[in-house]
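Take a look at this single chain, the form predicted on its own, given in structure tokens.
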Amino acid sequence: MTVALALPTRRVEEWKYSDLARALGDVGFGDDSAEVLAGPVPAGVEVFALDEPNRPDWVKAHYGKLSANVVSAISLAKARGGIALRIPKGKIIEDPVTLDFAGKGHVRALLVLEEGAALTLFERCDAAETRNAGLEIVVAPNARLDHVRISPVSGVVQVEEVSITLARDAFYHGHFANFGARLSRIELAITLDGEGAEAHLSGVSVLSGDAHADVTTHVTHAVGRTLSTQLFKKVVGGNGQAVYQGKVTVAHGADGADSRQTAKALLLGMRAEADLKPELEIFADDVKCAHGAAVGDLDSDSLFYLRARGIPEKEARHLLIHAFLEDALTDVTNADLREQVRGAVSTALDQVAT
């Protein structure tokens, strides 16, 4: 017997902010299956269509197994398409590899990275189409990679889930720029599950209009010695909603886990919101846990002294916006990827900051 999995309501805590159930109606995400491609592909690297039979064993041994919330098993139970792919051990691939998620309904893609191998993911999102979907990611001792996704303004809604564990010395840093939809929402549950692994997340929202951009993260330190970082600034005018959740917990015996989180947010409009709740779960005694979040509006003595000195008003606002997501933006490691999430932003910008 089939049981049907309902979407989540703002009754549920972790969805209080974003009504998904509400955004979809009666429709839901319906029984669409997307797709996503994977380009350019070094040679070495395995590659799998997941609606394809005769898995191999790598697929077999971690598709499908770090689905933790009701969206992520719908797409898991209705998605017909997707891909997997391997990066070998000790293979580093020196340019980003490109995972392009198009087209109306549900999608899953897993990412495998064996020990000692390296890679640059980017991930763009189609803006057309309503989608949910599921990203699995496993990253062996002493691999490492770096995840950037951006996602441009929206009229629909878009979900994403990325589920991630991470073995001993194991490295991750993902960045997460997002424009913007009716409803959006990127949730990432991280796993530090070996001595010496790092999780490393930032982020912007530049919002306009009545779009909305959800963040929600769970950082799990299963074990000591572990570190993990979250920076996440959001930019707001309009009626735009942003979304910050980010939660951290720290195993019994994860002594010397290390986890620090800060979110913040300039508000400039009189019906722009910015939700951010970071939260603290500490079930170990020697630890160094931080957390901080901070809404506000621009610094009006910055705004006098750039105008006192001949800048007109638009421009002295871009420049301290800028300025403000500064840090979170210099993240980015490959250059040429930081270079199109700034550019992103100054055109979203050219929308919010007037």
Given for the second form:
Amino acid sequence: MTVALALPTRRVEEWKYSDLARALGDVGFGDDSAEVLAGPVPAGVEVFALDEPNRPDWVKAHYGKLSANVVSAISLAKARGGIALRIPKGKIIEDPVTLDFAGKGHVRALLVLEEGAALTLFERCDAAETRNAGLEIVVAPNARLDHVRISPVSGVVQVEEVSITLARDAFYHGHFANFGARLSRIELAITLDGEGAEAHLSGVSVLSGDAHADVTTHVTHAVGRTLSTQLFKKVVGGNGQAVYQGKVTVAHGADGADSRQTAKALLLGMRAEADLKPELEIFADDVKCAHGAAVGDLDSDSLFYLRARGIPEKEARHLLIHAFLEDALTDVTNADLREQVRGAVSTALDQVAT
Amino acid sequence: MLDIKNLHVTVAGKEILRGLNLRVDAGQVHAIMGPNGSGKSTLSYVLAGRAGYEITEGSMTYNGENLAALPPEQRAAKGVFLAMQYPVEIPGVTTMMFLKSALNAQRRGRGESEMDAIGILKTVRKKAAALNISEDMLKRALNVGFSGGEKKRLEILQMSLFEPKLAILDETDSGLDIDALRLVAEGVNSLRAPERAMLVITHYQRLLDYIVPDRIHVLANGRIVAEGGKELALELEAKGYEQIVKDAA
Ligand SMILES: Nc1ncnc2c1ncn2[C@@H]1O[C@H](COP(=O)(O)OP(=O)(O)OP(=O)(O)O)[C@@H](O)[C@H]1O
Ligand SMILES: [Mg+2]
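Would you mind generating the form predicted together with its partner chain now that we have the form predicted on its own?
After this comes the whole thing, all chains and molecules, with the earlier chain placed first.
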């Protein structure tokens, strides 16, 4: 069987703001396999290296099963390695487990949280090489996943698709801190597949120079009585480009679904760009959906107020930029990870000419 | 301390202040009254250094220094404080953290050492209690969701914390209930000192019962049109601005 593995062009609507073919150039993604390491793995958590033979049943049951976008289909076809993690039924893991993505090429990961399990996942990405990662996450009834991803500033192409399915009363909380790359894209495809399931997404981007960062989300409320929230904040300086495309689909019969999405960008340069595109697709009745997007500059009244209280202009601008990001930052539940995100944000802000 | 001579100020292409003269000496409290739209807030903003206010003629000198040449933060560090008619809401910055940043920024601006966080916290708590400002308000985002009166009390808390040399109060009494008015007036009076001057903008004679001014100025059409002692407020109350402006003409 041959699979069409052509890269999307900008003529494909979802890739309009991220010219992948051009960013990759003639070499494309290539055929290499990148790697991913998990650590520390607590007792009771099952780890399986995807390049090993004899996949256990839970891997067979879930690997490559969730819907994949075209780029994720490529990683599925080409990646020779990767990792699968299983958090067994009822297992609650307090300390974050880290996934480190490194190297060049394609890589896959699978995370299965069985019924009532709980985990905090911290995802880090080495910035040096072009990478296409595909991550599948299965959250069984009553399980809970807190997910934090930090992608540092990078000069290459870094693309990741995260596909998540949430069963009855499952809870997912994801935060995505993205500092841009030649082309950086995180795509989240989330299906709320059982009543009582919740997905909460937030993220911050701080971009300078020529950095590009695209967050594309597609949340599907497949059944009713499900909740999704999204809060994405972007600070863009220099020639930076921030993209947010957020589509929420409420399926036929998913009555009582509740969805909110907010995306805001602060442009700090004449050539900075933000493309914010929230979108709703509703096939059900009696749903609560709200979305909003705003692109702007720092508020001059606020700036004057702070300066009139003795705070010098540069410091006042910094304070207001941090304030702009604050609600998205406090959304990170784990205190240590929140501090890591804050640190990365401060470092990135130092690079933005304010 | 403050000497304003023939000040002309244009906002968005429109001349708002049209030859204003005003002198306030150290140790004095002056009041400015005047009809809506006469230019009172414009005067206070131009003294504090808000952008968009163009001085086309005249001068404003503060302790011998040309105020117009200083950015707002330096004016603040040198002791100019404006309690604003409409304090700004800033989500994402807690009130306490703002007070700390502002106080230390002013100290740095004067070349003084910063105050430690605990010291500031203690001082703020004490002063806040005197103004009936709760701990909870200090933890909330700056002015966000504060009632009109709470915002005004927070302005006075800042004044008492920063201990300015020249305090300009733009309608700080508007929106205050009677108890809050008394608290605010006590706050102002406790700062009266020989080295400090105050400019109190108000529409109400009532405030001037509590904060007795040395001098009252009436601002109309961008100029001071009448001046007098504290009895002028009573006369204004009785006659209204129209008559006073006519009498002065
Ligand atoms: N940014 C602006 N653009 C245009 N006109 C302005 C601007 N700011 C102020 N003005 C005008 O300047 C005039 C004076 O306004 P100002 O706020 O100084 O009045 P005020 O004396 O403080 O009035 P009040 O008693 O209502 O507070 C008003 O006519 C107002 O509409
Ligand atoms: Mg006014």
